[in-house]
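The chain below stands alone, shown as structure tokens; this is the form predicted alone.
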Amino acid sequence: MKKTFCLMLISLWISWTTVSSAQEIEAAKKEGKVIWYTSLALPSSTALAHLFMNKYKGIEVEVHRTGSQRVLQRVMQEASAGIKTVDVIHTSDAGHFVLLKEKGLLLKYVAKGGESFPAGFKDSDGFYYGMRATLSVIAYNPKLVSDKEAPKTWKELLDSKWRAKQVTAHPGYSGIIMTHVLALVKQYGWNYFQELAKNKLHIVQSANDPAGVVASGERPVGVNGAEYFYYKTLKQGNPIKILYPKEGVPLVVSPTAIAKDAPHPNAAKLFTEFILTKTAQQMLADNEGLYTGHPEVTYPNDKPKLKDLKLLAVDPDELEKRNAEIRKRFVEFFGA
């Protein structure tokens, strides 16, 4: 009897779990929709989004694709305004979503999706969760710029041989060289980059950007750059190689997070859910040549592990907190 009784608890527990989901789903195909502003490259979020609609038919994802800054600086015009338009947010600066939730404008949501990721890749709290992570790194064109010759550590770029000859994105645009140049400054403070400024370089937004100027050979050499859009511009037959100095290599967590008055608050649950799934994360790292947090994902092998590379982390409370003065900065240095 006891055994017969446990046998119908589970049963009743599967029955329930099962009714739970699909009652979940029934939401939100009756919302019918979810707005996403991301910062995820256009062909990535795209693949992404129909990965997620070839799966739960009738919800459509919105996609608003921009860099990082702007995705922060449109959520805060419209939260001000009072204008409840995004159901999920995603940028690659990490310092973001600590602004965000202290303004109360995140909506606490505990995704069973994330319960196996690092700490890292969570917020303590359950107001975020890292989607994707990479790395900012150095690339050259090796039609242009020789195996030998090529600049192997950060310092090496500061040589004037190097003068009007590479390309840098904008940290006041790019979530990603936000990172970057943080976890640089404190590896060797702003005299680096007031050097670095002295080589002329030319100056793009997007951390994507640098790998169409080096393949095409207008700037052979990137001092900066998503790890993940040079390595898909490469496998697409494009001259680029990659380089992962050994002195260090800035780590980009790029987290997302459902807006706190989402208008499709049941479908921006079950995109985030999804998202956070083995299917679309292993689809971020084999199709888009990105990191994640989950544990079962599995990396092309001509990629470096990150637990072989000396990573360069940067808290994300000190990414918000001098946020203003990194893009002070850098216009002080570059003029732009």
Second form
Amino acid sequence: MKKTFCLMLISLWISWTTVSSAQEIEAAKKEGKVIWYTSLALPSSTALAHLFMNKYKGIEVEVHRTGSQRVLQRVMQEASAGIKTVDVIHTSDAGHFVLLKEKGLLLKYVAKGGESFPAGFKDSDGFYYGMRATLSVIAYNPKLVSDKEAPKTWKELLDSKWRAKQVTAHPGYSGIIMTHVLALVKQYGWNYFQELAKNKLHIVQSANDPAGVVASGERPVGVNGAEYFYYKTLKQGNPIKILYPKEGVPLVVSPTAIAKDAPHPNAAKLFTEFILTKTAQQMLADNEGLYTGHPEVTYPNDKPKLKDLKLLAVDPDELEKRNAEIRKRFVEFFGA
Amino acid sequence: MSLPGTRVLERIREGRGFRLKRWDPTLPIWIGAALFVVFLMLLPVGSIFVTSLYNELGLTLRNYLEVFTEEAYLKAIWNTLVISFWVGVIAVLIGSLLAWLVTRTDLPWKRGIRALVMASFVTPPFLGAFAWTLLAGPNAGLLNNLYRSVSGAQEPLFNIFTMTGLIFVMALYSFPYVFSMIANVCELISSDLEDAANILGANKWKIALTITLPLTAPALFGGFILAFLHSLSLFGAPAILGLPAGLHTITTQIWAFFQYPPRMDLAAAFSIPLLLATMGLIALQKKLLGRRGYSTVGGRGGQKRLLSLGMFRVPVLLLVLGILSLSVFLPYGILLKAALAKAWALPLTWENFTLGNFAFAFFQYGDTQAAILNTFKLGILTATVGTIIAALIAYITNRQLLRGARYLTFFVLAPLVIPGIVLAVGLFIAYTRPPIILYGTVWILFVAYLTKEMPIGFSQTESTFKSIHPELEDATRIMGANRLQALKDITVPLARSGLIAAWSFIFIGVIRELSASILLFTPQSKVVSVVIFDLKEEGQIGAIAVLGILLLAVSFLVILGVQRIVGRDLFATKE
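Having seen the form predicted alone, could you now give me the structure of the form predicted together with its partner chain?
Let us now look at the entire complex, which starts with that chain.
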């Protein structure tokens, strides 16, 4: 008896916590809009926005997609000019959220849907949650590089036989790459990148861009890049193979937060709750190839489980502190 | 009774009618327009200058010191100078060759060639640069793949992501400036001197080299400087072709200063040398072209005869079309293919065909619809307001309505020496703080475009007013109309086609603008060029191609429409 009552209470509590109340939805609908600055790949963020708009008719999601570092630049520029447009901020550079929180630019919002997320996916003070996670990996074009000669480790990328055959994305644009560089610098030191730069890499901006460059054969080897985007490109039938180096794979958890001066705070809260629901998180896993913090989400069979990989996690505080250094040294080695 | 009338007329014409002027109810309009233009120019430049001299500690020269001692920044300056020099040289070679062929020889199909030169002129350089990444990327580029499959070679024929590649592409979109300049001069050179040389026994080619070439030399230098300046101010092409190879130029470096944490002080200090360089070059160009030592140039008198190319007519035509295919046919072709293909690098078969790129660009991706709307709204608004203001100023200077009117010319033409990105730095500094906060709205873009396009609007309207004699206006004024009425009822209708031309030049200039927009947009005020740049950074090739085609299509529609209304070629020299 006591047990069933307990279960009832729990299930009641779950339904109460995971579903936004009618009042909250009403308040959000009155605002009618949520403005989302996001670094999630354009097709993925558009898909997520449409999922939300289908569920909550009458609330429009304005997607503004650019690289993580550009999102931060926008947010800071607008804050300093006193412009209040952004509602929800999402980048792949966890350091940004340390900075934004410190500057008082975030709204504290304890998301009900975030309760069950593991520690690495939420701020202890309730300012931000990890909306998604991905890895930074090596990839190659199997039409141009045989499995046998393909590089298997980060160190093998330094081999001069890859000269003018590699592509890298840019930490000055992408939060994923910012995280990647710090993770590898901690592992191998700056020497690694100094050596790598000798291979005359093709430099693109977004962590999503290497997938297209590798698939088209413009450069057959990607020395980094967002795993989910490589995976999506592969699934579309492009010639791509992904390698998860044994020495460790940088794990990138991308937080989401609500802006302190959000012009549509209720819609922002509703949107935040929504993107942390199982429905949304499962969609990100199924269609977009992402990992998530949601404990109940399942992943496609052809993707490795996170627990089977050696993950290289970086500390958001360190990411924040070394942001300028990483950008400067990268430009020093690679030229731009 | 006609005597007093004549006297008034003379006094008006000579600008001595002070008493009349004081009563002129339209005077506030002239003064207002003049003050507006002065304000428009002074604010951004002043802001840059002041900002460049301050850091958090106060008045200082440290910003300059930092900018000019850091190796990476010096490298960017050096890259820019080398690139612009070679762009200038190549643009002069192509531009003058084409101009000479079109104006002085019996080359067939001249109208078509002029139209293609105009197409190169209208194509935004960032779009051309993007198209060339698909054509001549070293490994996947279509031309390189074609070359490899034909020759069996391993190495690519051409790598576009190099300094050479960048120079090549920028020259392709700078030569039309040289072309129009040289074509104008070539139209004016009479054949007398060439005839004299002929009589003395020189052959055709010797005449071309020893007579025509020296006569056009000042214009060639002028064209070189124009192309040099144009390439100095470009942002999109170096960002697309230079950055992947680790090459920074001044403009991309200024843009990088805006990344968080922004270094406005360094951006300002870095802008000043660019500003001084352009000023110096414009002054030099004026000096070269203003020195009318070549009395045969500029006259109308003599006869102009066309040189016969003889058996070379067809080969030369093919050469010309070959050059123009580099700037028009090939890039347009690959854009069209990329817009319609699922995978741009694969052949356009039925399996590879899709309209998905159009659907994605226009309907799924939320940014584009708003951006397209913003772009055309800004285009129409800027073109309309810009034409009106430019016409008012041109009228003031042309009819000497205000004392010191000729100094106004300086202010209206000043933006010529301000590269778009520098202007944007100035506007950003000026309008992100009280009393006037425009940043965050489309109005800051409007101000930027208005400023940037003022010189072209002014020179168009000014040459139009020059060709309309004041007599008719004077007559209406004697009949009792005030100046504004006279302007509206008499001069504007007469100047109609010139004003429409000015409007369309401004419109086309606005919808392709990137270098100022890239610093001034906010997500609420995006324009198409910025969306294209955003998409480029993420590698969304199909969507870029769709939007690029849209920009080109609208530009050509405007030109064709205007040509129909006006009844002449917009880009024609006096034929």
